[in-house]
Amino acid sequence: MINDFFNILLPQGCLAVFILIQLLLGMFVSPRAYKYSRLISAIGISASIVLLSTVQIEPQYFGLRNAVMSDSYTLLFDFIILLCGFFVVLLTKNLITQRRQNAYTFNALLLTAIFGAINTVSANDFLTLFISIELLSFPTYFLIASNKGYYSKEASFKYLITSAVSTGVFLFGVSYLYGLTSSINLTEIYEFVAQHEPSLLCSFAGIMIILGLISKLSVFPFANWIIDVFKGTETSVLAFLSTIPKLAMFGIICRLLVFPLSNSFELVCTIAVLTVITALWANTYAIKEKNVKCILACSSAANASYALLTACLVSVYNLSAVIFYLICYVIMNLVVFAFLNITEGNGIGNQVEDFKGLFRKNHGTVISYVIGILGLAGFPIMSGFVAKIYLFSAIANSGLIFIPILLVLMLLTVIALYYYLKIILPLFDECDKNFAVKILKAAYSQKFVLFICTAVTMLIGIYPEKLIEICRFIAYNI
């Protein structure tokens, strides 16, 4: 067990120590020292990122009686999750200032959710996976409710109900798979599946398991929470919600699709249908919306559906496309929510017309935001354009049967341009001289996240080859 800890669990152990520190400081330190809570979280996450270098990945390492594992695939996802966590911590300045009496508790919850996320990706049996998902989900309910008010409480409750139902569906599928294979270990289940003919019962279990996991991706039938949750949640928490849980869920879903659930054609068909329904709903619903957060909620659901469809068509090329797409997607989301975090801190609302004319006095921040939105829309030169081309080419290479689905998704991507442009065009409107345009004030930490992520978005869009090469290496060695 000591060897397991030093070979695979040092980053998780480091996060656990800093969670304990935050809880202890929350009990004994005066609320006037709230500013240090963000610093402690940033130090803890940075230390965990450094400790990733100690994780054994060659050869694959299985620890705690094969309950957890590490390889280059888990290492990459752990790094991206921790990096996103670091950026989210930098964006929490406004919320921490408002809730200073609960600053240490809030950061303890945030670190716990990140801890659950990296354990989710590393899980090698369903018991560890279930506990890790709950460690990710349970703090999220409180993080969503941290922005006090009716809408925040409603958002938290809806997320709780949806997660509870999806957890029941997940465990229902696991129970059937355990009945078939007499194991909850992913490696042992894969060996059983590889040695036996595909069965309808095994496909049914796989469908239930994946349905339970995709609730965090806001994919139908668990997409009903996304609009209300985005509308009622503070923007720094939204930055967390739109990146870290999605990375964790895609990390484990891709692994399940590649190994234990790889021989189920019924599962592929089910996911394909659900992703098309989600994409249709999200892109059409966003057209009539005027709330920026609601539009971004639809964007989140649509983008998750594109990636999930590609992931279920299992191949090295498809998996590398999904990994590349996720990296680009989370970086662009951080750009968008960093800008919204700044505007929210300056008292600007979330309606499209509230952003009218902001470019006139805020050139740098607005241009960064526009780059993030255009990246999500898939405009050329942005990383989102390369990611969508890579993703759609992966679907096209998966067989002629999926070409009609690809054409539908491409059409929906074109339709999505309308609501993405609807968000950014008011920024450049000519305002009446009597209309006072705010000069956006932002903390250095907020500007750092905004401009660094913008620069990375542009860099990947201009020179994607190196990152694509890394993603293909990771996909090949899963």
Second form
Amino acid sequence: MINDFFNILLPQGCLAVFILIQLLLGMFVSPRAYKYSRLISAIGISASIVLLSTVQIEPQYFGLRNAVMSDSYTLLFDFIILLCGFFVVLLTKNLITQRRQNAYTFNALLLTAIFGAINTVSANDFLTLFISIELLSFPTYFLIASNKGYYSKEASFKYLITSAVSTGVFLFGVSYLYGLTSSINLTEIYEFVAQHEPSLLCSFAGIMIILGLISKLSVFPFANWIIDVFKGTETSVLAFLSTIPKLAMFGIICRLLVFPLSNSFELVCTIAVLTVITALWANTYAIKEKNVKCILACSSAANASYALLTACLVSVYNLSAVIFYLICYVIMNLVVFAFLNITEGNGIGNQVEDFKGLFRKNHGTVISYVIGILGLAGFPIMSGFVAKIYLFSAIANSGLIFIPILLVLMLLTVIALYYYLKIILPLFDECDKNFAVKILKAAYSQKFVLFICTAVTMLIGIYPEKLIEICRFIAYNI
Amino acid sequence: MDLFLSIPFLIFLPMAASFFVMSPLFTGNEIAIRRFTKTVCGFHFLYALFMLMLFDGANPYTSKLSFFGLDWVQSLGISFSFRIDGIGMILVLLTSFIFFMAAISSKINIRKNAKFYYSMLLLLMSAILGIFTANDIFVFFLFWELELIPAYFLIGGDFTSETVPEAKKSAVKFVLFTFGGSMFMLLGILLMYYYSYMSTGILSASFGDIFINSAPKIIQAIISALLLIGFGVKLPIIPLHGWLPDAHTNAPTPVSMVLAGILLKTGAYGIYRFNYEILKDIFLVIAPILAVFAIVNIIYTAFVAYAQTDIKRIVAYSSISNMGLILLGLCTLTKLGLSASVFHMVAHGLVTAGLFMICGVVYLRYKTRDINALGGIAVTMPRLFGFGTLIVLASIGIPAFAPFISEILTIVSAMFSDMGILLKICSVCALPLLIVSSCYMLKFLHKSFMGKLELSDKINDISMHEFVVLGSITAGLIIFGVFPAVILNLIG
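With the form predicted alone already on screen, would you show the form predicted together with the partner chain?
Expanding to the full complex; the earlier chain stays at the top.
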């Protein structure tokens, strides 16, 4: 047990310690010292990132009686999740200033969610997985509700209900699988599935499990929470919501698909249908939307569905494409939400027209934002272009039957381009002389996130080879 | 490749200049930016000329960028490789020339946001040069997509003295059309890449390594069709042309020159590179069908152009009509047809740039583009009238001007190609183009330049800058009209 701890659980342990520190400080420190809460979170996450170097990955390590595992795949996901967590903490300045009473609690919740996300990726049995997902979900309800106003409470409640239902579905699938294999351990289930003929019941259980997991990715049937939730949530929490739960869920879904649930034709069909429905719904819904957050919610759902479709057509090539896409995608999302965080801090609303003419006075920040959005739309020089080509080539390589689906998805990206343009157009509008364009004030931490993520987006776009190599290595070794 | 003849330098010089102009390091002074841009474009043109002089048709220029000793995306077989053969060289030179002209003529048109405008213009130049020189299907696609961003801002941006309210809408239309087309194209490219890999086992996406003749015929046909939709939006082929008139009309004059002069040629170039060269087997089958589309392009838009009252729209529709001729030349699948096609790209690039320039000059002074409101310009602006007459005559295919050669060559090659009776009928049908195009072009000349003087304000004749642009374009038209061998030899 102790060995396990020192071999693979140090990062998690470090985070847990910092959660406790935050909670203790929240009890004993005066709310006037709220500023230090972010610092402590940042230190905690950085320490955790450093401790990732102690994790044993070669060969695969199974710890705590096979309940958790670690390999290069989980290490990569842990690293990206922690990095996103670090950026999110940097973005929380506005929120913490608003809510200084609860600053420490808020940070403790954020760290808990990150803790849950890391554990989700490295879980190796369904019980651990379930607990980790709950650890990820529960703090999220409160994080969403931390915004001012009516909408955030509604958002939180919607998220709560969706999560509850999807967890039920997930457990239902797990119970079936347990009934079939009399095990909840992923390795044992994998062995069982490998030895036996694929059965319909097993596929059914697999579908239920995946259905339970994809609610966090806002894939149909658990799709429409995302718009309300994005509408009512503060942008730094959105930066969290659109990156970390997605990474965690993709981390575990890819592993489940590669291991125990592979070779299930029904599963692939179901997911393919669901993703196409999601992409259709999300992209068409966004056409009439005027709220930037809602548009980004739709884009988030659509992008997740593309990646999920690729992930379900299991192959090494596809897996590496998905990982590459996810990394590019979260970084671009951080760019976008960092900008929205800055504008929200400056009292600019979320409607498309509220951003009118910002380019005139704020060249640097607006160009970064445009780079982020155009990257999401898949334009070259940005990493989105390479990611798009890689992902689509993965789908195209999976077989001729997927070509029509691919064509549909590609045409949906044209609609997506329309709403992305709708977001960035007003920024360049020429306003009247009387209209005072705001000069955006931003904290160093916000600017840091914005510019670093933009630089990384460009860097990956210009020189993707290294990252692709890493992704391929990891996909090959899973 | 020695240091002086570097393709990456040729392509990335404008891009570097664009980033430099955009960066806070560069001054915001409009005059400084303009002069810098003109200098870059002028130098680029000289450099391209220099490359042309040392060009040897048997040894095309090739170049490959490596990143830390690796290809761009080594693991997917994508390399940043470039190749300039005869056709590429001609188009590179044309691009360089038209952008130089556009940069010169920007002085009189661009009044606002100069920094943004010139940086986008240079970026667009880089992207188009990239398309003409790319030697890898994904790099080609990269530049194809990259070009959308600057083109969007150039069409929709607010640069001229008065705001055009529809400009933003037409820019969005342009981007959505092209992006939609390029999605079809991407699917085609991916399939091509996949089947080439299947049959050869070489993980490479460069044009030379793509080989899909062993793929099933139906797959080849699908790929060909997908690519044609992509290029057909840009060219444009008739049902896909909706974006063009709006975009060309609402863009500032220099941008219209670039759009019609170069951007449309990227579509034709794409058809040549992909459908004509790589998918030759299937192109043999679909060429007659495509020729019918070309004829529809030619005839239909010629009539539409005749019905227009906006002078810029007349020129825009005439562009579509002429693009049909270029497509027809490609469809003949003969060396002569190809030469004619490429020659017409150059000739039409020059003509249409000149025509848009004239429209811009007229609009700047009279604040209207309505053909019925104009009239009598010949009296107030005799020098413009001179150039106008020359360029309009060139565009209707009068001998001694470049378009004459290419139109005749196209029709002759279509007549004598061995692609069957359909192409011969097409070539006969193409003849009326010459008549209808003379109708609308002469209407343009007649209604705006002759007639009663409608507006009697004091109007200045063309300035030095405009004179230089129109003069260079006319000179180019005459030179290529008298010595067509300059271009035809390069094509081989």
